[in-house]
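The chain below stands alone, shown as structure tokens; this is the form predicted alone.
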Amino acid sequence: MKSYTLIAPAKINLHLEIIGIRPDNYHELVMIMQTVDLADRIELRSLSTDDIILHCGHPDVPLDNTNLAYRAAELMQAEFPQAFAKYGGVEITLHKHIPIAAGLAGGSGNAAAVLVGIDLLWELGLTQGDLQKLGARLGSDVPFCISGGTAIATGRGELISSLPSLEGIYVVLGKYRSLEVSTPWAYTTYRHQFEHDYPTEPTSLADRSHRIHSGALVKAIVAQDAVKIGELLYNDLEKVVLPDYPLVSQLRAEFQRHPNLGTMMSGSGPTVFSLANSREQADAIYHQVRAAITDPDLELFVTQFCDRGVRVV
């Protein structure tokens, strides 16, 4: 039976900003997204029966088809029928060492991994913009953990324009194991509370989502200036993630308390991060933070920016 062993790496925001909603009635969004070297590992092997057969040793971690990886070995059935019939069904074990529950695009990485390795399995030569339309249909994030690396995130999440690569750039990650934050409440929450100030001209919501690309962080991302990226760090949803939960605020506000680039909480939360030039300076961090919060309900994980998304062991 051939099988393949792929790499999914965790996602940061560097930027999110919540521009309007678009007319399907989902939010415009403005990202910045990088990929970061702590990830989980997929194994998937071909079977001789029809089967889609998922495993994890993560007792929070589902194994039926509300698990995104699921979905995508079902998507990937319905979507080629004929390869299906002639290669069979699916065994996916998944080997989790990023945090679940923690906008961290795990979930979404995993989901990526198996449209790849399919991919793969059964010969099909499709193109990473063919991978992209697929995984848009699973997910906003599952696009860009296929290609990974810095981008621009807009529309949904789906539209992907690469960015100049980021080097040199560590991450010290803070997530409380038990703690969880459901994207869709941050995500109405933020619309019940900042409707006010969406744009309702089609034309002032294309306006404001192409700044970006010309914006300051760019600029910066593009002098891999490491200094102005800590500066210019951005996410919309801290406006209502921080108040309701105090032990992200808290965890932030000790992040922020030691020399570092950059404090932020990515994605929806409730995982904070801190930027560092230098290994030296994350392990420092790290260390400061464990001797400051010693609840072992926290996790915490010193990682690096890396150029790449899911990629074949």
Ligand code: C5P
Second form
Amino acid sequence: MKSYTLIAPAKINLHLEIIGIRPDNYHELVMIMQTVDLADRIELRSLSTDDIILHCGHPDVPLDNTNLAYRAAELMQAEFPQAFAKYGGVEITLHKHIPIAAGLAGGSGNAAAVLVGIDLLWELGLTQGDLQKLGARLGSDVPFCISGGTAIATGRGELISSLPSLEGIYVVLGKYRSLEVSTPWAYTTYRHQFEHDYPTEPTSLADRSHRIHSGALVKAIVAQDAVKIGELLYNDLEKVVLPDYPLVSQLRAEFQRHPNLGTMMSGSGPTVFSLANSREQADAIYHQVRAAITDPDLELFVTQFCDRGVRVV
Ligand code: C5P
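Since the one above is the form predicted alone, can you give the form predicted in complex with the ligand too?
Zooming out: every chain and molecule, the one shown earlier first.
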């Protein structure tokens, strides 16, 4: 039986701006996304039966079709019934290293890896664009997780435009293990508070979306200016998550106390991160935050920017 092992990296948002509400009730976003080395490992194996079987050692990860990785396999089964009949079902094993429900797209990355892996198992020969279109049907972050690196994401987050890759930037991530923030809650709360600011004209929505391409952060990325990138970090969802989650806001303040390039919450949280210009600076932040917050529920990671998404090993 054929098998593949894939690596699915986590992402952080360098920029997350909410510019409006869409007819499908999702938000129109302008984001700059970045993959990091912290990653899950996914094993895929063809089965002689027509089952989809999911394994994961993490107690909080569901093993049924509420898991996006499972739904990715179901989607491939529905889209390619002949290949499914020829090659059989699939056994998926998730080795989780990315904290779950963290704003790091761990679940989306797992689904992205299942799409990429089944394409190989079933010898479908899909392009990256084909896989991203399928991924968009599973979740807004899945298309980015497939290509990874540094990219602008617009629309729901599924329209990806690659940027030059960034090297030598380190990241310290912090998340309370038992703290979760619901993404739908964060967006709905934001909508209730800020809907009056949303532009209503489709042309001004498009303008806002195009402005990012010539904006200061993209210029800093093209110039590989890590200091400027750190200064320009931005996330609209902080406006609703930080006031309601004092632990996140205290963690963010603690991260900011130590020399770093910039500090921000990722996605809808609750992960907070600081950028650092060297491994030494990142390690110093890690140790200082660890010394200041002794709560064993706090998980900290040192990682660095990486220039790719899902890959086969
Ligand atoms: O696309 P995904 O399933 O990952 O989105 C999770 C939730 O986040 C959605 O149900 C929605 O509440 C919110 N969301 C949004 N606008 C986006 C992306 C996500 O409102 N562009």
